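Next up is one chain by itself, shown in structure tokens, the form predicted on its own.
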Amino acid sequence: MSEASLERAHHEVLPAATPAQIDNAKFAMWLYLASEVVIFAILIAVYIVFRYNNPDVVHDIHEEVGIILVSINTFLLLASSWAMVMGLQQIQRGNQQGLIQWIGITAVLGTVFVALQYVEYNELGHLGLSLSTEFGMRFYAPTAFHGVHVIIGVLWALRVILRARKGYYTAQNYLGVEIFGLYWHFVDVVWILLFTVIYLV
């Protein structure tokens, strides 16, 4: 195969998805997210029951740790969702470079979120809050599970960027970006709920 042929293959654009394929892909993602909602709901319910039965314990921990770091993290995740929306808008306008830049920002903000969560866990560890404590078990389960979802989202964002660099997405074919957006917004909404229930209430 000639160099010119290789170059064309490298930038080959996938055919636009049919309406049926779009509906099926979105339906599959919504089914997956629904299953994740069930898991998070159980983890959150377990924490709420513990919070109701041990209000003093939770209050003391909140006083010691504070919410400045986690508030910054929440802002970063909200900003990453905005960047995701901007990236989708760019590819809908046929702007591949704009998609790459905005999804890149989404990936960076997601990475910083995970890094700051690691810092928070270290601080909690210094306070003796481990998985062996009653609070630790109920705190780490939902927040760490969410953190894993963020890591998966960052890897997915990098895959979107890689495919965009190869020219896979166009103004007529951006289903992959849209599906990723559904996942990332879900991760964002779940964190808002966790932040409210675990840190603010």
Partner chain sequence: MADEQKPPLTDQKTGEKVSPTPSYPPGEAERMPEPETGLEEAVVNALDASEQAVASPVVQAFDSAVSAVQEAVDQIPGPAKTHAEASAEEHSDTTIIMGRAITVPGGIYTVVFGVLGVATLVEIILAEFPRGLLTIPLMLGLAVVKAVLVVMYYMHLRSDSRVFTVVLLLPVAVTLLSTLYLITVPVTGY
Second form
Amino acid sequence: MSEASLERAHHEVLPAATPAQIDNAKFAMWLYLASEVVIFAILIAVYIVFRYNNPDVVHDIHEEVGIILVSINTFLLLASSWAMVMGLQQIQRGNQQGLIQWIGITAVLGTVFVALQYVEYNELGHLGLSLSTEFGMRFYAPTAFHGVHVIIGVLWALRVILRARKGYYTAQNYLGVEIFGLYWHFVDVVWILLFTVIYLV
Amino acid sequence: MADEQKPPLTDQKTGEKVSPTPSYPPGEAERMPEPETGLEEAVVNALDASEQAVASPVVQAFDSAVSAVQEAVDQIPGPAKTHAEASAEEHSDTTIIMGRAITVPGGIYTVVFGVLGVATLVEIILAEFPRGLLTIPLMLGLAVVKAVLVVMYYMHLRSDSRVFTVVLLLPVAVTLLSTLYLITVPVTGY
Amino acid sequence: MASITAPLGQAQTTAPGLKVSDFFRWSVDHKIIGIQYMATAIFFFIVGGALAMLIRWELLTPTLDLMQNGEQYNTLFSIHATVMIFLWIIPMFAGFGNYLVPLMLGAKDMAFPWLNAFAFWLIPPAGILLLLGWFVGPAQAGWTSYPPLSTLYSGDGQTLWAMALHLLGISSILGAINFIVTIKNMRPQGMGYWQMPLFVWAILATSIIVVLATPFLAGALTLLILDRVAGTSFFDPANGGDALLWQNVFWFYSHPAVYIMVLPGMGVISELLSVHSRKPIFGYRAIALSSMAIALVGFTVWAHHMFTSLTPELRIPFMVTSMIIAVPTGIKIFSWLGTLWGGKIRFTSAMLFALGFLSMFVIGGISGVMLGSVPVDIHLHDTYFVVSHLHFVLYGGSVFAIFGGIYHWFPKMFGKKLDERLGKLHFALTYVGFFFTFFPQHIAGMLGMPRRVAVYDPQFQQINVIISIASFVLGIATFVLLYNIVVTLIAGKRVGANPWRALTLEWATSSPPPAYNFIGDPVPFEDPYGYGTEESVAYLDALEKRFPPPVDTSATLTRAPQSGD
Ligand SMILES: [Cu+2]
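Moving on from the form predicted on its own, kindly provide the form predicted in complex with its partner chain as a structure.
Complete assembly follows, chain above in first position.
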């Protein structure tokens, strides 16, 4: 065997290492989201078990609290997700200004969501729903954990905006926006499920 | 000895046959010495049998199933739309739904947003009006539909690599298993 | 296509010029990170080992002597177990993975070098956090930390314990994501999934388990921390909680975690057995696929840890799934035996540990099947039989594999071979010490000696004295290894790039490898285990010409003329 076969000569053309090459960072984001699925699932499962065994307690609390505030919040988060993809579409068309505006809307909606959640927690606190009640702990744990994710998402959005202002993203290079999008939409998906399971059912 | 019975190795990417390793030249390690005692013969027979078991239908089926999964994971693009079609759709303001072209700013994204909003409204109405037997399954079903819509369209899963689908479905399967267990099994053993 | 994101400006060299201080700095070179993982893990191995020695010292007599009270003893075994599992075995294999996976794939680095470094640097703070618990009322609830022991009875150290485990969990999730992306995307041309070395397969299977299972631990720990500091009572039945919730969620994680700890070891063994018996691995596909099978079936068996707290009707289903796991494991064992059969076995220290693994792991596996069957488990649970079983799997399995891996890849990492005579001494002491430490525990357990107690029935004293003395031998054996490492690093002679004449790609570069591992793109040999063919001999000879052994002829470890290679 000749020495040349130990290493590939530099002038040889390298085909892609695998047939359908997928992007490293996007793959990693999906894997990260996979592990987030599990954490959220436990927190939600803890609630579901309680709901399943104590339907009356949950019903009474739902009657007392009402769903106006949280419905508004749900629409806000859905809209923020929409704004997110609109921003992505803008940068794919090469419109940096559009990207900044739409992601800005996403960040604002996210912030309002967190603020309203704070208002909601205050109200619930007045109703005596503290962390040490049976319903309270199972309610606050998943929703607050989700809220933390929204806060992180808002900070991330601000970073995307800052980078966009420096002209970091182009019609060819929008991976950073897309990956942030994956995170934000995931948070949205979690809320879609939380809203139905915790507030409506 | 059993080398000839092995299925030919193929390179995963090029599909070319890779030549199997030839048997040992003299002076190298003998692969299987001639058995001398009964025990040795039994071992050799067992090893032979297990190498031949590779050709058995069960193992072949398992093997081809795994290969199929791998190929699906690696090669097949999105089922509904090819990546190019999907991204063309996502780039334009016009989208075709049930045979009709709809033009709104944002195209398919805005249409999906509209569906999400309507579904949420329906859910809220279902929750506020007197409940029937189907109310809760309906609400949960709507929530799942909404989640799937976001994942497919906003997170581009319908056109992106199949690997991502697997990455999402594995934890969903594992957590469904464990969550269902937690829900259905009585809280206390004894 | 995205590939390495390492800034080219700060090129790292692992070349001979590397200083000791380089290993204490932030570095994004996977080789330095790998060694940082291993060194940290070995440090905690010594800490955990010292705790084990204290435990055995205490158990020399049936009464309290070293400890003032039972709580101190509780702390000892709790921290011993946590350290050994989360700060020794798991990071040690992460270290092997970090060092070897890119090299085995012919890659320049991991997919995310920065993330890799970040994942490592979470470990030392976590270790410190865990040990700090000693000063604020340490954790006492065992490594399983069942409530109410972990909620109502432990000190603030239990909170620190949970936080430390949280950090370690994040670290291993990030590391696993990195491994999966690297293995999926950075294989060289000509290496499909079925041409990957089995160690890489094992790391892939392990990483999938980590991504899917470790978040369960994170979720459980989050609830535990909330219970301890925020006034919730998820695990307190008196206030509407559920004590079994912890057990379920913890074992959702911790049974798969057993495979996180042992699958990489199985990968190491697959490499060692083939290289050192100069024979192709028997049943390559079977070994690779059984890793995946173990990974998946491992998620369906958790409740075999809860037979005594489980609804009785569910015992049998979980017994059945647990037994099923023995099938892929058995496939591996027989494939390894098939590999050995007819090979030209060289009894190097690495090979001795691999053989030690085989023998001890089989014992651990069989006692596992015993514990998996309900009637036996009802009798034996919470006795020393369980202690014995888990040490046969984790020490006789994982740690033997780690030792074998150290002897095998030390020349790769430092260009010097560990002293073989000391290595064999290390093996002999470890093997004998290990066997007599843990085998008699089966008997003590069957006679009814409960685990986790400092005060026991005097009838067990004789057997405990034997166990303790053997364990001190086992402790001393470790220092032989440490001495060997230190002496070799200081005064060892340099050996060639590929002293074992192995075919996998990590040896197709100089030892230690240069910055970015390979000059040019290496081409893998068509079969990573194709030993004994003319082609493989030609390939190895060509490698040797390309990376010649040191000129010093007194270095005996260049190619010894043996007919077997
Ligand atoms: Cu288990």
